[in-house]
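A single chain, nothing else alongside it, follows as structure tokens in the form predicted alone.
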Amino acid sequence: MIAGQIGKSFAAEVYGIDLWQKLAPDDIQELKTILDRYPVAVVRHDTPLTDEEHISFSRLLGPVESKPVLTTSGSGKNRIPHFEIIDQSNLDETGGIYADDDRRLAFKRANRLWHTDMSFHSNRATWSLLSAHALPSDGGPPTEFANMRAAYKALPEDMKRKIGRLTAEHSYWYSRVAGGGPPATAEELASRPPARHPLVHERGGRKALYVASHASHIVEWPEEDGRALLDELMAFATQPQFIYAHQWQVGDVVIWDNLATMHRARPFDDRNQIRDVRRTTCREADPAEAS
């Protein structure tokens, strides 16, 4: 297994791995000892993985949610028939592209805010592994990624001594909102109240900022003031210095670390246009142990 620098980010393409196969146990220690080194990591393959492939790789990596975590209201049957992937298309339960008014594809564009998956969640995500099954004709918008760890190492001294002990509240209909989408129903509300988190922690050994569009508030803060210092730390964070952006090209596997970076997508032509990407999510603790 062979990890190259994509350019001078802190990406890399990993060859000498095949996902649909069944790793050994030093094989998985490897690549988790690339993805601490390079946060973000592109398997590329000549055909997607099937979903079957794509949940068994990622269960190697570590636990896996089997179930829905929030509800959207009216929203239809899956398509994809499998709990563990999310699906990040722009296809509704029939295959086609979903209607303008859908309430999950608002929900979906709020995703190109910079956000890290699951941080509305007590039990985080890790690693997250998005596969890309049909791509826009022209290959489509890259998925961009910005360096947490990098961010607060650049940060001010004074900054980090203000941040060290601050904690954060995150909530997925905040995001949402925040990205276009119409206000949480009761319903919504009531299947995934947010979560709290401290804005620095470690990872790897190494202290990152943990912010995203998740973040509401800054507890114990007056709104006004938690807001703009949220806002300001996201922006220092997304700055050209911390971003690779990854372009796309169909059974690319991209494996990123949400305790280490954030990332967004980015617009496309989504009526008109079909994006089916897929994503498994990896978490901090066994979902039917921690729920």
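Just so it is clear, the structure is predicted and the values come from calculations on it, not from any experiment. If you superpose the two forms and keep the largest set of C-alpha atoms that fall within 1.5 Å, you have the rigid core. Numbering follows the first chain given and starts at 1. Compared with the form predicted in complex with N-oxalylglycine:
Taking 2 Å as the criterion, residue 273 does not count as shifted between these two forms: its C-alpha moves by less than this amount when the rigid core is aligned.
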Given for the second form:
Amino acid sequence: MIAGQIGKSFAAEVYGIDLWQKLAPDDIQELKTILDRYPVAVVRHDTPLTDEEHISFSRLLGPVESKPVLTTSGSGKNRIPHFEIIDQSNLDETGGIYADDDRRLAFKRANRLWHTDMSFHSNRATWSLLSAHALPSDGGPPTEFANMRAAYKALPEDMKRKIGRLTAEHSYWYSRVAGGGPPATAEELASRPPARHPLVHERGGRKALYVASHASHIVEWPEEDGRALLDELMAFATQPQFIYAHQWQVGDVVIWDNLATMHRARPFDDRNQIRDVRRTTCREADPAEAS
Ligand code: OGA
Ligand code: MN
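Please supply the coordinates for the form predicted in complex with N-oxalylglycine, as a counterpart to the form predicted alone shown previously.
Every chain and every other molecule in the complex is listed next, the one we just looked at coming first.
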């Protein structure tokens, strides 16, 4: 297995790894070492992984959710018959492009805001694995990633001191509205209450800024002051020197560390062009055991 740095210093293309086959424990360890160094890792394939291959590979990295984590009112059936897969395409259950008024499409567009996956959950996402099945003919929009370790490191010392003990509240429904989606119904709100996390995530002696468009306010501060601080931190962390933009090819699997990066989707003509990308998400704790 070889990791070749691409773009900025926190992204790599990984060669010599076959996600189709069950990897040996030594290989998993090697991959985890690479992911520890490069929180965004790209593995290219000629043919997209099947959903089953995608799920079984993800399980080697960590526990994967296998139940829906929230309810979207009025949504139809799932296109993909595996709860482990989050369908990030613009396709409905018939395989056609979403109707204009489909709530799911409106909610999905909030992915265009900078975020980290599942910060709205107490059992956060660790790695996400996004697999490209079909793309617009020009490859479609890139997915952009921000290096939250580098961003933290670059913060002025007084800011580091200020945020060291602060906590943000994160809500899925907050970012849906911020992204232009409709307000959540009572049923939707109840299906996924907010979660609280420190603004600074520390692991193995390394610190990363942990913010996202899901963050609605700072628990310890008046709402407006907290909102202003979150805006400032989000703007700081998404400056060009911290960004890698991944240009997709069909068959790519991009693995990212949600506790060390933020990411966002970019706009495209989602009413006319098909973009079929599918995600699995590993979690800090086994969802079957965590609350
Ligand atoms: C995701 C996500 C961005 C994209 O799958 O979690 O935010 O470009 N995707 O599809
Ligand atoms: Mn995401």
